[in-house]
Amino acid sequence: MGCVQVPKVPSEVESTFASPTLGQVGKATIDACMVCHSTREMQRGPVLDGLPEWYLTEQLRNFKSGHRGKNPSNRSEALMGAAMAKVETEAQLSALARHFAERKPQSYIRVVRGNIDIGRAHYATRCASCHGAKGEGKPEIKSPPVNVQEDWFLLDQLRKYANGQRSVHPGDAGGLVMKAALAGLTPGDFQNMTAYIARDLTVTPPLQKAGSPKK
(Lines of atoms letter the chains of each structure in order from A and count residues from 1; the text may use other names and numbers.)
(Lines give C-alpha, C1' and ligand atoms only; values in the text may rest on other atoms or scores of the structure.)
(Ligands and ions follow the chains in the order given, each with its own letter.)
Protein backbone atom coordinates (compact mmCIF):
# COMPACT_ATOMS: atom_id res chain seq x y z
CA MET A 1 0.00 0.00 0.00
CA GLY A 2 1.50 3.28 -1.09
CA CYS A 3 1.51 5.87 -3.89
CA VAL A 4 3.77 6.16 -6.92
CA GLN A 5 3.23 7.28 -10.51
CA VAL A 6 2.08 4.40 -12.70
CA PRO A 7 0.29 4.01 -16.03
CA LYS A 8 -3.36 4.95 -15.98
CA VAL A 9 -5.63 2.03 -16.87
CA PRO A 10 -8.76 2.57 -18.98
CA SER A 11 -11.76 3.00 -16.72
CA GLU A 12 -13.75 0.32 -18.52
CA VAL A 13 -11.50 -2.40 -17.13
CA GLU A 14 -12.21 -1.44 -13.52
CA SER A 15 -14.47 -3.81 -11.61
CA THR A 16 -17.71 -2.62 -10.07
CA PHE A 17 -17.69 -0.98 -6.68
CA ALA A 18 -20.71 -3.04 -5.60
CA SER A 19 -20.06 -5.21 -2.55
CA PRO A 20 -22.20 -6.73 0.21
CA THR A 21 -19.82 -5.17 2.73
CA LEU A 22 -20.38 -1.64 1.43
CA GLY A 23 -23.16 -0.92 3.90
CA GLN A 24 -21.03 -2.10 6.82
CA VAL A 25 -18.12 0.22 6.19
CA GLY A 26 -19.86 3.12 4.45
CA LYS A 27 -19.64 4.30 0.86
CA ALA A 28 -17.77 7.45 1.87
CA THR A 29 -14.96 5.39 3.41
CA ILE A 30 -14.72 3.15 0.35
CA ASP A 31 -14.66 6.21 -1.91
CA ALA A 32 -11.86 7.70 0.21
CA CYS A 33 -9.82 4.50 -0.27
CA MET A 34 -10.44 4.53 -4.01
CA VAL A 35 -8.83 7.96 -4.36
CA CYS A 36 -5.51 6.11 -4.16
CA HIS A 37 -6.39 2.43 -4.58
CA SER A 38 -7.99 2.51 -8.02
CA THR A 39 -6.73 2.91 -11.57
CA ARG A 40 -8.24 6.36 -12.00
CA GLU A 41 -5.17 8.46 -11.25
CA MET A 42 -1.57 8.42 -12.41
CA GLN A 43 -0.34 9.10 -8.88
CA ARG A 44 -1.80 6.30 -6.82
CA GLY A 45 -1.35 3.35 -4.56
CA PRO A 46 -1.70 -0.31 -5.56
CA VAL A 47 -4.94 -1.90 -6.63
CA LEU A 48 -5.95 -4.18 -3.75
CA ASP A 49 -8.55 -6.27 -5.57
CA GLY A 50 -8.12 -9.99 -5.05
CA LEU A 51 -5.66 -9.86 -2.18
CA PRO A 52 -6.73 -12.25 0.59
CA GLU A 53 -8.85 -10.90 3.40
CA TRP A 54 -6.44 -12.12 6.10
CA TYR A 55 -3.56 -10.20 4.49
CA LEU A 56 -5.49 -6.99 4.00
CA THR A 57 -6.73 -7.19 7.59
CA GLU A 58 -3.19 -7.69 8.87
CA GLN A 59 -1.79 -4.75 6.91
CA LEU A 60 -4.62 -2.43 7.92
CA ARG A 61 -3.97 -3.35 11.53
CA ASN A 62 -0.26 -2.69 11.02
CA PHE A 63 -1.07 0.80 9.77
CA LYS A 64 -3.57 1.38 12.56
CA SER A 65 -1.11 0.28 15.26
CA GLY A 66 1.80 2.23 13.79
CA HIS A 67 3.83 -0.83 12.78
CA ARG A 68 3.60 0.69 9.31
CA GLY A 69 3.09 4.28 8.26
CA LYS A 70 5.37 5.95 10.80
CA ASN A 71 8.57 6.07 8.74
CA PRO A 72 8.81 9.62 7.30
CA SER A 73 11.25 8.45 4.61
CA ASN A 74 8.50 6.25 3.17
CA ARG A 75 6.09 8.96 2.09
CA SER A 76 3.48 6.64 0.57
CA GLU A 77 3.19 4.63 3.78
CA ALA A 78 3.04 7.82 5.84
CA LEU A 79 0.06 8.92 3.74
CA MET A 80 -1.62 5.57 4.33
CA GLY A 81 -0.92 5.81 8.05
CA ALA A 82 -2.63 9.19 8.17
CA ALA A 83 -5.58 7.90 6.14
CA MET A 84 -6.24 5.20 8.74
CA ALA A 85 -7.77 7.89 10.95
CA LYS A 86 -10.91 7.39 8.84
CA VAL A 87 -11.13 3.77 10.03
CA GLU A 88 -12.40 4.06 13.58
CA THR A 89 -13.42 0.54 14.57
CA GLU A 90 -12.26 -3.06 14.11
CA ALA A 91 -15.58 -3.80 12.39
CA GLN A 92 -14.88 -1.11 9.79
CA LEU A 93 -11.35 -2.41 9.30
CA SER A 94 -12.60 -5.97 8.77
CA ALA A 95 -15.31 -4.82 6.37
CA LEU A 96 -12.77 -2.90 4.30
CA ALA A 97 -10.54 -5.96 4.04
CA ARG A 98 -13.49 -8.12 3.03
CA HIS A 99 -14.66 -5.60 0.44
CA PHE A 100 -11.38 -5.60 -1.47
CA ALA A 101 -10.81 -9.34 -1.04
CA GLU A 102 -14.17 -10.05 -2.69
CA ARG A 103 -13.22 -8.14 -5.82
CA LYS A 104 -11.58 -9.96 -8.73
CA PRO A 105 -7.88 -9.31 -9.49
CA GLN A 106 -7.46 -6.76 -12.27
CA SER A 107 -5.38 -6.91 -15.41
CA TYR A 108 -2.71 -4.24 -15.64
CA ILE A 109 -0.15 -2.85 -18.05
CA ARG A 110 3.21 -4.54 -17.47
CA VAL A 111 5.88 -1.88 -16.99
CA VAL A 112 8.85 -3.72 -15.44
CA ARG A 113 11.44 -5.24 -17.77
CA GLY A 114 14.14 -7.73 -16.82
CA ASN A 115 15.88 -11.01 -17.55
CA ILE A 116 13.19 -13.67 -17.09
CA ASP A 117 15.59 -16.60 -16.71
CA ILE A 118 17.61 -14.89 -14.00
CA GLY A 119 14.43 -13.74 -12.31
CA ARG A 120 13.03 -17.28 -12.34
CA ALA A 121 16.19 -18.64 -10.71
CA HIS A 122 16.20 -15.99 -7.97
CA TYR A 123 12.48 -16.49 -7.34
CA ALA A 124 13.00 -20.24 -6.90
CA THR A 125 15.76 -19.77 -4.32
CA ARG A 126 14.60 -16.61 -2.55
CA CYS A 127 10.82 -16.41 -2.82
CA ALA A 128 9.08 -19.69 -3.63
CA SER A 129 9.46 -21.26 -0.19
CA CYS A 130 7.26 -18.52 1.30
CA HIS A 131 5.21 -17.18 -1.61
CA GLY A 132 4.64 -20.49 -3.40
CA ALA A 133 5.93 -21.92 -6.66
CA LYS A 134 3.11 -20.18 -8.52
CA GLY A 135 3.14 -17.01 -6.42
CA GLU A 136 -0.08 -18.11 -4.72
CA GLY A 137 1.08 -17.29 -1.20
CA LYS A 138 0.93 -19.39 1.97
CA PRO A 139 -1.55 -18.12 4.55
CA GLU A 140 -0.35 -20.69 7.09
CA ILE A 141 2.90 -18.72 7.37
CA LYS A 142 1.27 -15.35 6.69
CA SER A 143 2.87 -15.03 3.28
CA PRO A 144 0.68 -13.19 0.74
CA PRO A 145 0.25 -14.02 -2.95
CA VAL A 146 2.39 -12.09 -5.39
CA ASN A 147 0.51 -13.27 -8.48
CA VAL A 148 -2.32 -10.74 -8.16
CA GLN A 149 -0.26 -7.60 -7.52
CA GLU A 150 0.92 -5.06 -10.09
CA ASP A 151 4.54 -5.31 -11.15
CA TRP A 152 5.43 -1.68 -10.39
CA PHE A 153 4.20 -2.16 -6.82
CA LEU A 154 6.08 -5.43 -6.31
CA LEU A 155 9.31 -3.81 -7.50
CA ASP A 156 8.72 -0.74 -5.33
CA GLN A 157 8.19 -2.89 -2.25
CA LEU A 158 11.26 -5.04 -2.89
CA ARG A 159 13.35 -1.89 -3.03
CA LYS A 160 11.79 -0.56 0.17
CA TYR A 161 12.31 -3.80 2.08
CA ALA A 162 15.95 -3.84 0.98
CA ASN A 163 16.73 -0.22 1.88
CA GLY A 164 14.83 -0.25 5.18
CA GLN A 165 11.93 1.98 4.16
CA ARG A 166 9.37 -0.76 4.77
CA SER A 167 8.87 -2.92 7.86
CA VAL A 168 11.34 -1.21 10.15
CA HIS A 169 9.19 -1.90 13.23
CA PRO A 170 10.66 -4.75 15.34
CA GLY A 171 7.19 -6.21 15.76
CA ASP A 172 6.81 -6.81 12.03
CA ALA A 173 8.21 -10.36 11.82
CA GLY A 174 7.22 -10.80 8.18
CA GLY A 175 9.06 -7.66 7.17
CA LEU A 176 12.20 -8.80 8.92
CA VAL A 177 12.04 -12.12 7.04
CA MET A 178 11.60 -10.24 3.75
CA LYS A 179 14.60 -8.02 4.39
CA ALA A 180 16.75 -11.05 5.18
CA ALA A 181 15.55 -12.91 2.07
CA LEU A 182 16.65 -10.03 -0.15
CA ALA A 183 20.14 -9.69 1.32
CA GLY A 184 22.85 -9.73 -1.31
CA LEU A 185 20.54 -9.07 -4.26
CA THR A 186 20.99 -6.08 -6.54
CA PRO A 187 18.40 -3.62 -7.90
CA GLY A 188 18.74 -5.45 -11.21
CA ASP A 189 17.88 -8.72 -9.47
CA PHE A 190 14.71 -7.13 -8.12
CA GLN A 191 13.71 -6.12 -11.65
CA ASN A 192 14.43 -9.60 -12.98
CA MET A 193 12.33 -11.29 -10.30
CA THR A 194 9.47 -8.86 -10.79
CA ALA A 195 9.53 -9.28 -14.56
CA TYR A 196 9.39 -13.07 -14.11
CA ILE A 197 6.46 -12.86 -11.70
CA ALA A 198 4.59 -10.49 -14.00
CA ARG A 199 5.08 -12.60 -17.12
CA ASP A 200 4.84 -16.16 -15.80
CA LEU A 201 2.95 -16.12 -12.50
CA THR A 202 0.41 -13.29 -12.55
CA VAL A 203 -3.11 -14.71 -12.80
CA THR A 204 -4.56 -11.96 -15.00
CA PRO A 205 -3.58 -11.37 -18.65
CA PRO A 206 -1.65 -8.19 -19.38
CA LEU A 207 -3.48 -5.18 -20.69
CA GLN A 208 -2.45 -4.14 -24.17
CA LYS A 209 -0.46 -0.92 -24.22
CA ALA A 210 -2.10 1.99 -26.01
CA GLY A 211 -1.14 2.00 -29.67
CA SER A 212 0.54 -1.41 -29.63
CA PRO A 213 -0.43 -3.93 -32.29
CA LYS A 214 -2.68 -6.82 -31.36
CA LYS A 215 -1.10 -10.26 -31.31
The other form holds:
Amino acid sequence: MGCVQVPKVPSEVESTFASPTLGQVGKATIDACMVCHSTREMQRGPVLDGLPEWYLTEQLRNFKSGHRGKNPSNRSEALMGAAMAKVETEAQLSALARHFAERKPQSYIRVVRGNIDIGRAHYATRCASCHGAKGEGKPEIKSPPVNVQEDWFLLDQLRKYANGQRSVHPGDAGGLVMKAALAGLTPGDFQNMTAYIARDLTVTPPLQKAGSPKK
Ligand code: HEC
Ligand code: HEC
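Okay, that is the form predicted on its own; can I get the form predicted together with heme C (HEC) now?
Below, the chain from earlier opens the complete complex, with every other chain and molecule after it.
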Protein backbone atom coordinates (compact mmCIF):
# COMPACT_ATOMS: atom_id res chain seq x y z
CA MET A 1 0.00 0.00 0.00
CA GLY A 2 2.69 2.53 0.97
CA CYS A 3 2.03 5.87 2.52
CA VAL A 4 -0.23 8.43 0.95
CA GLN A 5 1.51 11.63 -0.06
CA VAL A 6 -0.12 14.88 0.77
CA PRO A 7 -0.76 16.43 -2.64
CA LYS A 8 -0.10 19.97 -3.72
CA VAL A 9 -3.36 21.83 -3.98
CA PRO A 10 -3.89 23.50 -7.36
CA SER A 11 -5.52 26.93 -7.22
CA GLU A 12 -8.73 25.75 -8.87
CA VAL A 13 -9.10 23.30 -6.02
CA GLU A 14 -8.38 25.69 -3.19
CA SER A 15 -11.59 27.59 -3.74
CA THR A 16 -13.73 24.51 -3.17
CA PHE A 17 -11.52 22.84 -0.60
CA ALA A 18 -14.07 23.23 2.16
CA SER A 19 -17.02 21.95 0.16
CA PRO A 20 -18.36 18.76 1.75
CA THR A 21 -19.46 17.27 -1.57
CA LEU A 22 -16.66 18.28 -3.84
CA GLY A 23 -13.92 17.60 -1.34
CA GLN A 24 -10.63 18.19 -3.06
CA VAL A 25 -11.78 18.64 -6.63
CA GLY A 26 -13.10 21.80 -8.15
CA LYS A 27 -16.40 22.21 -9.94
CA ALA A 28 -14.55 22.65 -13.22
CA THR A 29 -13.12 19.15 -12.98
CA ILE A 30 -16.51 17.63 -12.19
CA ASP A 31 -18.04 19.60 -15.07
CA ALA A 32 -15.39 18.18 -17.38
CA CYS A 33 -16.41 14.66 -16.34
CA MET A 34 -20.08 15.50 -16.85
CA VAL A 35 -19.52 16.35 -20.50
CA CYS A 36 -19.42 12.59 -21.03
CA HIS A 37 -20.99 11.18 -17.85
CA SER A 38 -24.39 12.84 -17.70
CA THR A 39 -27.67 11.80 -19.28
CA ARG A 40 -27.45 14.63 -21.78
CA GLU A 41 -27.73 13.82 -25.46
CA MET A 42 -24.04 14.23 -26.10
CA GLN A 43 -23.23 11.64 -23.50
CA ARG A 44 -20.67 9.06 -24.51
CA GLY A 45 -19.89 7.44 -21.21
CA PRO A 46 -21.99 5.73 -18.56
CA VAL A 47 -23.72 7.55 -15.73
CA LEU A 48 -21.54 7.03 -12.65
CA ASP A 49 -23.99 8.18 -9.98
CA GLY A 50 -24.44 5.70 -7.16
CA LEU A 51 -21.59 3.35 -8.03
CA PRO A 52 -19.65 2.46 -4.88
CA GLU A 53 -16.69 4.59 -3.95
CA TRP A 54 -14.30 1.61 -3.84
CA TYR A 55 -15.19 0.57 -7.40
CA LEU A 56 -14.94 4.08 -8.82
CA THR A 57 -11.56 4.47 -7.13
CA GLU A 58 -10.41 1.15 -8.52
CA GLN A 59 -11.45 1.98 -12.07
CA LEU A 60 -10.02 5.49 -11.96
CA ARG A 61 -6.73 3.97 -10.84
CA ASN A 62 -6.99 1.49 -13.73
CA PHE A 63 -7.36 4.37 -16.16
CA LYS A 64 -4.58 6.33 -14.49
CA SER A 65 -2.13 3.41 -14.56
CA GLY A 66 -3.06 2.45 -18.12
CA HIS A 67 -4.58 -0.89 -17.11
CA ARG A 68 -7.63 0.51 -18.87
CA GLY A 69 -7.79 3.10 -21.61
CA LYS A 70 -4.63 2.27 -23.55
CA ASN A 71 -6.17 -0.19 -25.97
CA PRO A 72 -6.45 1.57 -29.35
CA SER A 73 -9.24 -0.79 -30.46
CA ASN A 74 -11.43 0.46 -27.60
CA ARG A 75 -12.04 4.06 -28.60
CA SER A 76 -14.47 4.90 -25.80
CA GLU A 77 -12.00 3.66 -23.21
CA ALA A 78 -9.26 5.69 -24.88
CA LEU A 79 -11.40 8.85 -24.52
CA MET A 80 -11.61 8.16 -20.84
CA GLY A 81 -7.91 7.45 -20.57
CA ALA A 82 -7.24 10.86 -22.08
CA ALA A 83 -9.68 12.51 -19.66
CA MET A 84 -7.67 11.17 -16.73
CA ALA A 85 -4.78 13.45 -17.59
CA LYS A 86 -6.72 16.16 -15.72
CA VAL A 87 -6.73 14.12 -12.54
CA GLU A 88 -3.27 14.67 -11.20
CA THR A 89 -3.25 13.42 -7.65
CA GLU A 90 -4.55 10.46 -5.70
CA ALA A 91 -6.46 12.90 -3.47
CA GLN A 92 -8.31 14.31 -6.48
CA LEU A 93 -9.01 10.82 -7.71
CA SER A 94 -10.47 9.86 -4.32
CA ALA A 95 -12.55 13.01 -4.15
CA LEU A 96 -14.01 12.30 -7.59
CA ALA A 97 -14.87 8.74 -6.58
CA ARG A 98 -16.54 10.02 -3.44
CA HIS A 99 -18.45 12.69 -5.32
CA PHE A 100 -20.07 10.26 -7.75
CA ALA A 101 -20.65 7.61 -5.08
CA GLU A 102 -22.61 10.10 -2.97
CA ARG A 103 -25.05 10.81 -5.77
CA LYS A 104 -28.28 8.85 -6.14
CA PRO A 105 -28.48 6.25 -8.93
CA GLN A 106 -30.43 7.61 -11.89
CA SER A 107 -33.47 6.23 -13.64
CA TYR A 108 -32.95 5.48 -17.29
CA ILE A 109 -34.93 4.28 -20.30
CA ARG A 110 -34.43 0.52 -20.74
CA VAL A 111 -33.27 -0.23 -24.24
CA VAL A 112 -31.97 -3.81 -24.15
CA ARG A 113 -34.42 -6.55 -25.14
CA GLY A 114 -33.95 -10.24 -24.42
CA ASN A 115 -35.44 -13.39 -22.98
CA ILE A 116 -35.84 -12.60 -19.27
CA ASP A 117 -36.28 -16.24 -18.15
CA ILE A 118 -33.15 -17.45 -19.89
CA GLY A 119 -31.29 -14.38 -18.62
CA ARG A 120 -32.42 -15.05 -15.05
CA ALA A 121 -31.24 -18.67 -15.22
CA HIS A 122 -27.83 -17.69 -16.56
CA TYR A 123 -27.48 -14.92 -14.02
CA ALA A 124 -28.21 -17.31 -11.15
CA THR A 125 -25.65 -19.91 -12.23
CA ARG A 126 -22.97 -17.72 -13.79
CA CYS A 127 -23.04 -14.28 -12.15
CA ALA A 128 -24.78 -14.23 -8.77
CA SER A 129 -21.86 -15.83 -6.91
CA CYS A 130 -19.80 -12.71 -7.52
CA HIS A 131 -22.32 -9.94 -8.22
CA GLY A 132 -24.91 -11.03 -5.63
CA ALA A 133 -28.45 -12.38 -6.01
CA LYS A 134 -29.77 -8.83 -6.29
CA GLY A 135 -26.89 -7.51 -8.35
CA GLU A 136 -25.69 -5.59 -5.32
CA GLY A 137 -22.04 -6.57 -5.78
CA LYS A 138 -19.53 -7.99 -3.31
CA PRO A 139 -16.85 -5.54 -2.30
CA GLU A 140 -14.94 -8.23 -0.39
CA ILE A 141 -14.13 -9.91 -3.73
CA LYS A 142 -14.05 -6.63 -5.66
CA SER A 143 -17.17 -7.42 -7.65
CA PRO A 144 -19.07 -4.25 -8.48
CA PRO A 145 -22.85 -3.94 -8.35
CA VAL A 146 -24.63 -4.40 -11.67
CA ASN A 147 -27.92 -2.95 -10.44
CA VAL A 148 -27.23 0.75 -10.92
CA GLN A 149 -25.74 1.13 -14.39
CA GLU A 150 -27.72 1.71 -17.55
CA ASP A 151 -28.49 -1.46 -19.51
CA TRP A 152 -26.77 -0.35 -22.73
CA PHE A 153 -23.54 0.11 -20.80
CA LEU A 154 -23.74 -3.29 -19.08
CA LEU A 155 -24.27 -4.99 -22.43
CA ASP A 156 -21.51 -2.96 -24.04
CA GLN A 157 -19.05 -3.93 -21.32
CA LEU A 158 -19.93 -7.65 -21.54
CA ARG A 159 -19.22 -7.52 -25.27
CA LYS A 160 -15.96 -5.71 -24.63
CA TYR A 161 -14.74 -8.23 -22.03
CA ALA A 162 -15.63 -11.05 -24.41
CA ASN A 163 -14.06 -9.58 -27.55
CA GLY A 164 -10.87 -8.39 -25.90
CA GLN A 165 -11.54 -4.66 -25.77
CA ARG A 166 -11.64 -4.48 -21.98
CA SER A 167 -9.29 -6.26 -19.58
CA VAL A 168 -6.47 -6.75 -22.03
CA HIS A 169 -3.74 -5.57 -19.69
CA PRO A 170 -2.08 -8.42 -17.73
CA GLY A 171 -2.10 -6.20 -14.62
CA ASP A 172 -5.88 -5.78 -14.73
CA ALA A 173 -6.66 -8.62 -12.31
CA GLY A 174 -10.35 -7.85 -11.82
CA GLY A 175 -10.95 -7.49 -15.54
CA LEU A 176 -9.32 -10.82 -16.26
CA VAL A 177 -11.52 -12.53 -13.65
CA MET A 178 -14.58 -11.01 -15.32
CA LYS A 179 -13.45 -11.97 -18.81
CA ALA A 180 -13.02 -15.60 -17.69
CA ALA A 181 -16.50 -15.54 -16.17
CA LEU A 182 -17.99 -15.09 -19.65
CA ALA A 183 -16.39 -18.19 -21.18
CA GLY A 184 -18.88 -20.18 -23.24
CA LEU A 185 -21.61 -17.54 -23.15
CA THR A 186 -22.88 -16.05 -26.43
CA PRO A 187 -23.82 -12.48 -27.42
CA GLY A 188 -27.45 -13.60 -27.16
CA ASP A 189 -26.82 -14.70 -23.58
CA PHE A 190 -25.34 -11.27 -22.84
CA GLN A 191 -28.54 -9.64 -24.06
CA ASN A 192 -30.79 -11.99 -22.08
CA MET A 193 -28.82 -11.45 -18.87
CA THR A 194 -28.78 -7.69 -19.33
CA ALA A 195 -32.53 -7.57 -20.02
CA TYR A 196 -33.10 -9.57 -16.83
CA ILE A 197 -30.81 -7.35 -14.75
CA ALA A 198 -32.47 -4.20 -16.11
CA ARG A 199 -36.00 -5.43 -15.44
CA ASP A 200 -35.63 -7.29 -12.16
CA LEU A 201 -32.48 -6.16 -10.35
CA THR A 202 -31.89 -2.49 -11.20
CA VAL A 203 -32.58 -0.32 -8.17
CA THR A 204 -34.19 2.56 -10.06
CA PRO A 205 -37.57 2.34 -11.80
CA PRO A 206 -37.44 2.63 -15.58
CA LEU A 207 -37.70 6.11 -16.98
CA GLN A 208 -40.70 6.05 -19.26
CA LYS A 209 -40.59 7.66 -22.66
CA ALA A 210 -42.77 10.76 -22.73
CA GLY A 211 -46.40 9.74 -23.20
CA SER A 212 -45.93 6.02 -22.53
CA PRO A 213 -48.20 4.61 -19.84
CA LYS A 214 -46.94 3.85 -16.34
CA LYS A 215 -46.85 0.18 -15.38
C1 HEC B 1 -14.42 12.48 -23.42
C2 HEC B 1 -15.41 11.76 -22.66
C3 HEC B 1 -15.08 11.42 -21.21
C4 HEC B 1 -14.66 12.28 -20.20
C5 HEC B 1 -14.34 13.76 -20.29
C6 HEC B 1 -14.61 11.47 -18.99
N7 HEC B 1 -14.99 10.17 -19.26
FE8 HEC B 1 -15.12 8.63 -17.93
N9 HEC B 1 -15.64 7.35 -19.44
C10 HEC B 1 -15.88 7.72 -20.74
C11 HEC B 1 -16.29 6.56 -21.51
C12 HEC B 1 -16.67 6.56 -22.97
C13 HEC B 1 -16.28 5.46 -20.61
C14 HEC B 1 -16.62 3.99 -20.91
C15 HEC B 1 -15.39 3.31 -21.42
C16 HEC B 1 -15.67 1.97 -22.03
O17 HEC B 1 -16.65 1.82 -22.76
O18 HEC B 1 -14.90 1.05 -21.79
C19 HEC B 1 -15.86 5.99 -19.32
C20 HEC B 1 -15.72 5.24 -18.18
C21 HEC B 1 -15.49 5.75 -16.92
C22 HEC B 1 -15.46 4.98 -15.69
C23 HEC B 1 -15.65 3.47 -15.58
C24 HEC B 1 -17.11 3.12 -15.36
C25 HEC B 1 -17.34 1.64 -15.21
O26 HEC B 1 -18.34 1.29 -14.58
O27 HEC B 1 -16.57 0.84 -15.74
C28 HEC B 1 -15.24 5.85 -14.66
C29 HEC B 1 -15.14 5.51 -13.19
C30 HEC B 1 -15.13 7.18 -15.24
N31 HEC B 1 -15.28 7.08 -16.62
C32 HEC B 1 -14.92 8.36 -14.52
C33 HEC B 1 -14.67 9.61 -15.09
C34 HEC B 1 -14.32 10.79 -14.33
C35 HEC B 1 -14.22 10.86 -12.81
C36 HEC B 1 -14.11 11.80 -15.24
C37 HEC B 1 -13.66 13.23 -14.98
C38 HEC B 1 -12.34 13.37 -14.43
C39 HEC B 1 -14.35 11.24 -16.56
N40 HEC B 1 -14.69 9.92 -16.41
C41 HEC B 1 -14.24 11.95 -17.75
C42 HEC B 1 -15.75 9.00 -21.28
C43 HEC B 1 -15.30 10.11 -20.60
C1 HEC C 1 -15.59 -14.69 -10.40
C2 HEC C 1 -16.36 -13.49 -10.12
C3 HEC C 1 -17.24 -12.93 -11.23
C4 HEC C 1 -18.22 -13.58 -11.94
C5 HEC C 1 -18.60 -15.04 -11.88
C6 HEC C 1 -18.84 -12.58 -12.78
N7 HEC C 1 -18.25 -11.34 -12.58
FE8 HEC C 1 -18.74 -9.59 -13.50
N9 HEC C 1 -17.19 -8.67 -12.59
C10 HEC C 1 -16.34 -9.26 -11.68
C11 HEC C 1 -15.28 -8.33 -11.35
C12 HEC C 1 -14.14 -8.58 -10.39
C13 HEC C 1 -15.54 -7.14 -12.10
C14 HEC C 1 -14.70 -5.86 -12.17
C15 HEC C 1 -13.76 -6.10 -13.35
C16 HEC C 1 -12.91 -4.96 -13.76
O17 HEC C 1 -12.26 -4.36 -12.91
O18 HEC C 1 -12.86 -4.72 -14.99
C19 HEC C 1 -16.74 -7.41 -12.88
C20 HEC C 1 -17.32 -6.48 -13.75
C21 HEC C 1 -18.52 -6.68 -14.42
C22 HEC C 1 -19.17 -5.70 -15.25
C23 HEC C 1 -18.67 -4.29 -15.55
C24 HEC C 1 -19.32 -3.32 -14.62
C25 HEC C 1 -18.90 -1.90 -14.83
O26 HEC C 1 -19.48 -1.01 -14.19
O27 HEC C 1 -17.98 -1.61 -15.61
C28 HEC C 1 -20.31 -6.28 -15.72
C29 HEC C 1 -21.35 -5.64 -16.63
C30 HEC C 1 -20.38 -7.62 -15.17
N31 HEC C 1 -19.26 -7.84 -14.39
C32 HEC C 1 -21.38 -8.51 -15.40
C33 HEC C 1 -21.32 -9.88 -15.10
C34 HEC C 1 -22.26 -10.87 -15.56
C35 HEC C 1 -23.50 -10.58 -16.39
C36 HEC C 1 -21.81 -12.09 -15.08
C37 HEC C 1 -22.39 -13.47 -15.32
C38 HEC C 1 -22.13 -14.01 -16.64
C39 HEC C 1 -20.60 -11.84 -14.31
N40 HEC C 1 -20.33 -10.49 -14.35
C41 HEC C 1 -19.87 -12.82 -13.66
C42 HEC C 1 -16.44 -10.52 -11.15
C43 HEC C 1 -17.27 -11.53 -11.63
